[in-house]
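In structure tokens, one chain follows: the form predicted on its own.
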Amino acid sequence: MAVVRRGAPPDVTYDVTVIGAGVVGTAVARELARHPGLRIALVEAADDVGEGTSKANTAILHTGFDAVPGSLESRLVREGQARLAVYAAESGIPVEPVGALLVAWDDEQLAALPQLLAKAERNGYHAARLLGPAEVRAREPHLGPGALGALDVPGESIICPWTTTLAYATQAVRAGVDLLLNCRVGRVSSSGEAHLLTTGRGTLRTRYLVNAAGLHADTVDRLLGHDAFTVTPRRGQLIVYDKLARDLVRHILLPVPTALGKGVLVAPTVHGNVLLGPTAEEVDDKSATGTTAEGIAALREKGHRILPELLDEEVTAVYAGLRAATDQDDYRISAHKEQRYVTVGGIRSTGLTASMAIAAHVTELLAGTGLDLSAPRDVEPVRMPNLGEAFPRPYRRADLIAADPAYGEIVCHCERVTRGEIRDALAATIPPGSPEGLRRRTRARNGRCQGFYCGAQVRELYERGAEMGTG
């Protein structure tokens, strides 16, 4: 196994290369290496799995229950959300059932609901039903005045987005195949059976690809030479509030959704905060993931409403994110057999939900334009760090500590991020290629003060991490 950050690609010709190492790019890859024989390469522009459009998102862990019915979106994020619950529950990864009230604030919004409910039992999800004023009041008594209604969805779910795409790399490279960070490609030709991909550190050469390039999947795609969508980031602003406002919210309230996405929404997260956004900003730049004055007013806007007592509590951060957005309704995900070549492109946020389903899909996918694939193995299962807040971590755990006293010294105390974490994190599968890296991986530096006192302890632990070769 490899996980290389620097240096020419390895001089072989791979049977498949991922290109994108976020949340469906390393769930492609651990796809593949079920299947013994291959040699298969996962590259990415950046220095480190997870850095795109995966790693800020809602964080959510749909049904389904409204992709439009009949679409490939439907179907693999149906399919995505029971395979991802259980590989959830085998590998650690913190999950916690806890619905989503679609709620409606007008006769425009309350007349809409049962159209949405029908949608649902299309899409195959029979669990939904409507809710009267009384009842969304009496599941919600934080709730602002006013609400008409509501559809109750009680499969919705939040999850930790980071320790899923990081589990999918870590079983991905430990079955064998390289990782390469810090590995952008800017150009693609052919030399007889093999793609020739010419990158930041030089040429990789490869028999099949597979472009899982998330909002640049348009611009690998016309390296192919097609030209059958176009990336449209939507930015999604995004407020953190403290945990002290995990009591105001029980589920992830819902407004009715627009052509433009689902809307503004407040949810708990799994680290035992709350979120409110996104919004939902079409912009021409793929970097543009700045926050602005104006899209956190219009959140405190609408937040007012949905859960006014929310506006009171503290902040501990906001974030923005872009999403591959398409002038399609559907995912974007083709077969070029002539070229040995997957298109992956228009996944949008349902992304996270779906990604064990497409990996599946696009491995038959592969298959199809002639890939010859040995019998799927079992790939030795993974145990992730807990980042949940519901579930036990190592501070809290009396026998962790008496083994290894690390896990009772506390460096960050917002989040109660012990010294044994970060050591762990640092010598990881995939350790991080960045303090921003290592918060993923810890939460350390990801609570109220923002690393103001922790900081400094965390960067000289990731250096000295870094500077042992494990950082």
The other form holds:
Amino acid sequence: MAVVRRGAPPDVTYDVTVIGAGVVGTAVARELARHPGLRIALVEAADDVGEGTSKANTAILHTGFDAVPGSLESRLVREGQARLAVYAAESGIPVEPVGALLVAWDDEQLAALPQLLAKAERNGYHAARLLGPAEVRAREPHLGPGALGALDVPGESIICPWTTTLAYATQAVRAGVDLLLNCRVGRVSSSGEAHLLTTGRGTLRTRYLVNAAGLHADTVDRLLGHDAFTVTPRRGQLIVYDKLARDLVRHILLPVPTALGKGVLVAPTVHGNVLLGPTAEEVDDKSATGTTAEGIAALREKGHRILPELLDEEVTAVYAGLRAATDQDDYRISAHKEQRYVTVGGIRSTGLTASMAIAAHVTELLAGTGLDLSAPRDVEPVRMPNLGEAFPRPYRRADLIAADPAYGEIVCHCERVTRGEIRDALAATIPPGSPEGLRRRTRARNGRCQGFYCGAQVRELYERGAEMGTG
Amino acid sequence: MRRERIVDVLVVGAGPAGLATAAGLAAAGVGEVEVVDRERQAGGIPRHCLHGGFGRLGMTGPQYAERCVAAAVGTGAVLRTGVSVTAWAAPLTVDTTSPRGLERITARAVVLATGARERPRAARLVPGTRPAGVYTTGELQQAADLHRQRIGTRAVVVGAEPVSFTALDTLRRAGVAVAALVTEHPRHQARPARALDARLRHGVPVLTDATVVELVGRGRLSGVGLRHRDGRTAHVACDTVVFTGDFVPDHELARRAGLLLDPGTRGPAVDGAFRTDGRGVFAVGNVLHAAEPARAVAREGTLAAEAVRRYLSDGDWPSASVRLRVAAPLAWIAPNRLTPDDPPGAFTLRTTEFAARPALVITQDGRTLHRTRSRRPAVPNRPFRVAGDWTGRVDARGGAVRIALG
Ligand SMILES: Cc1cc2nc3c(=O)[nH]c(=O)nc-3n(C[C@H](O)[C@H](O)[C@H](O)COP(=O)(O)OP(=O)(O)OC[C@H]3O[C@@H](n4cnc5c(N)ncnc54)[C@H](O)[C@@H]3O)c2cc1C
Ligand SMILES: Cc1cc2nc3c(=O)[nH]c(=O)nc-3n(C[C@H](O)[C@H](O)[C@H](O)COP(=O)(O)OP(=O)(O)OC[C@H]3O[C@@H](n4cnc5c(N)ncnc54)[C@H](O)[C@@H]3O)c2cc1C
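Counterpart to the form predicted on its own, namely the form predicted in complex with the partner chain:
Once more the chain from above appears, this time first in line as the rest of the complex follows.
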């Protein structure tokens, strides 16, 4: 089991190499690792897994009720949701089945609800139903005035996106996958039976190749001579509100999509906060993850309509993620048999949900291109540290603290993260590559004070961990 | 399993306010007085303020903290650190976590002395990237002075109030050049000598009427975007930015208890005897008014101790109160509830605009209760006070009392 952050890639020929350790690439690596006998590499340009779009989304486990019926996305979202719900329960990834309401605020939106209900049916989702204004208000007492009705989609859930990617990656590495971080693939050439991947750290040889490079999937595709699609980043800015706002909202409040656009949502998070967003802006820079004054102002205006009291609460974070949109309303997954290569492109705004189904689909495609797959085995289950508020966190567990007092020593007060959890994260199978990585693994520094109280101590712990060679 | 315990008074927070309250109570011999603090060391914010300016003698923060701790422990209060109050189990019962396990502590009176923090970048809605090198003064002081961490080479300080100048000192001690202090106000808000010293001796300009509107840089901060009130914009190269001041009470426990909050201070609403609207729950220090100097909150602690002692002996709790409301440019007033039996001796206010000789007009239901002109200017981010000698004219059954600049 290996996580390699520096030095030349191992001098071996891998059976399969996956480019990109986002939620999709890690899911693919994990799925492949279930087949004994394969030598697998997962290569990632950043210093950690999940550093791309997978860390910055709205963290909803979708039912796929509103996908384009008959599309690949529709099928993979539906299958992915079912798989991930089971996997999450097994692995300790926090999921809360809070359900969603699509609230109509004007006649046009109200008129769109029955069509959405019909669409849900066509997507094989049968639990949705229409609610009148009184019922909507009863279900969401803090809603702003003027809600005319809603579509109730009880199957929508919230999930921890950070833990999901980390769980896949951890399980993959434990099952023998080599994870190569700080390793950007710049060129691909071929030498007989193998692809040669030129990275900043040397050359890597692999027989089969999976491109899960997210926003850069088009670039990697071109390295292999294809020109099938172009990724146009669509930025989504989001505001995270303080935990004290959590009681204001019970469901995911989804916008009703109309001709005028998609609108923004208000959703609780499994970490106990409330999200407002995202915007949808076409940008031409694949690294444009900054936020803007206009974006924040627009979100606040919309949020005020949906949940007026939300705006009185403190903001703990503002961030942006980039959707990997293409000119088609579907995923762009394709196999190139002669090249022993599969592209996983255009995984836009549902990739977290669909990840496990995408992985299964990609594995089948690889088999179709000739990869010899042995029968899958059950890999050793992982049990991830719990970051969810709906489940007991270590600071509330007398048994854990009695066995190890470090779980009673709260370091980050706003998020109640203990020294024991920070220590564990620094010594884990995939240790964080930066204090930011530690934040995504523990929530340390993720709260309302953003480090006023604990920032220096968390950094101290991180640096000490890194010195010991574990970080 | 939680260990259940009972004490007479539980003080949450061992900063200057909580420690002074505990010291006063223990000295008066009210029984078992326990102070808990979630940090490993007691003393609150002054623990990491290595600069002078604390107390009457202007000692350093750590010296002052030590003195507060000694006073509380010396009078017989029980002080426990590393203990976080995490929730309420009942109106006067809290749950705690510490390395020694979980507890459930019930008290006859609970005193919230949980202090205040500075708003970080996100809470101020400053757009841009999310690079490293972004601090509040609180984090900066701990990083530079307590942990000796590397900070950066060139900084911009957001704010020009007293605490901003302490950030400047900390940065200089840590070998960081300071490009500028930036304030949205037309003038800095520190004592004139302080600002003059910064400018003349250290060449640090105060950029007034300006706001930081963007952070730039990937991985590490590379600069900030500024906008002047007149619309001009500028870019200042720096690898560090410190967001100072803009204090907000750490009111989580107050809110979780369902206590009435004051919309101005955002802390629990209290009367002159530090009583919240929850029977037996008091609040003191910067959780009531973010932020006052340590000396002022310690003085409050002494008064609060007397109020708690009285409650423990007579059990009286006011059932009704009149709220105090301020009008812009006033931001808040504390105390902010009036109860018939305990009029405050004095009130502290905050303004968002400078006023040379502010006139205060206090009315209730259209009736003028009091009119006064202060000889001292009102300065944003600095306290100004008004005596409470007019409170006898308040109608206890009337509407809210309104305070405005005349
Ligand atoms: C605002 C927003 C909200 C969203 N909300 C949801 C939601 O609620 N539910 C949901 O299911 N989905 C949601 N999504 C979509 C979801 O986040 C994405 O579909 C998913 O994260 C895509 O994962 P990925 O692995 O394809 O991409 P990424 O996470 O971007 O991973 C790609 C990785 O490839 C690496 N890489 C790129 N080029 C190279 C190279 N040459 N060499 C090596 N490595 C390389 C990158 O560094 C990156 O780590 C949302 C997306 C956004 C932007
Ligand atoms: C950077 C900075 C510089 C300053 N410089 C000066 C100066 O030069 N001179 C001056 O007079 N004043 C100064 N001040 C102000 C001074 O620090 C405050 O007036 C004083 O600390 C307020 O005391 P307090 O007891 O109300 O709160 P704090 O000192 O904030 O103490 C609150 C305590 O409560 C604890 N607590 C909070 N919640 C919980 C919980 N749930 N469970 C357990 N414990 C909890 C905290 O750990 C903390 O120790 C400065 C403040 C700052 C931030």
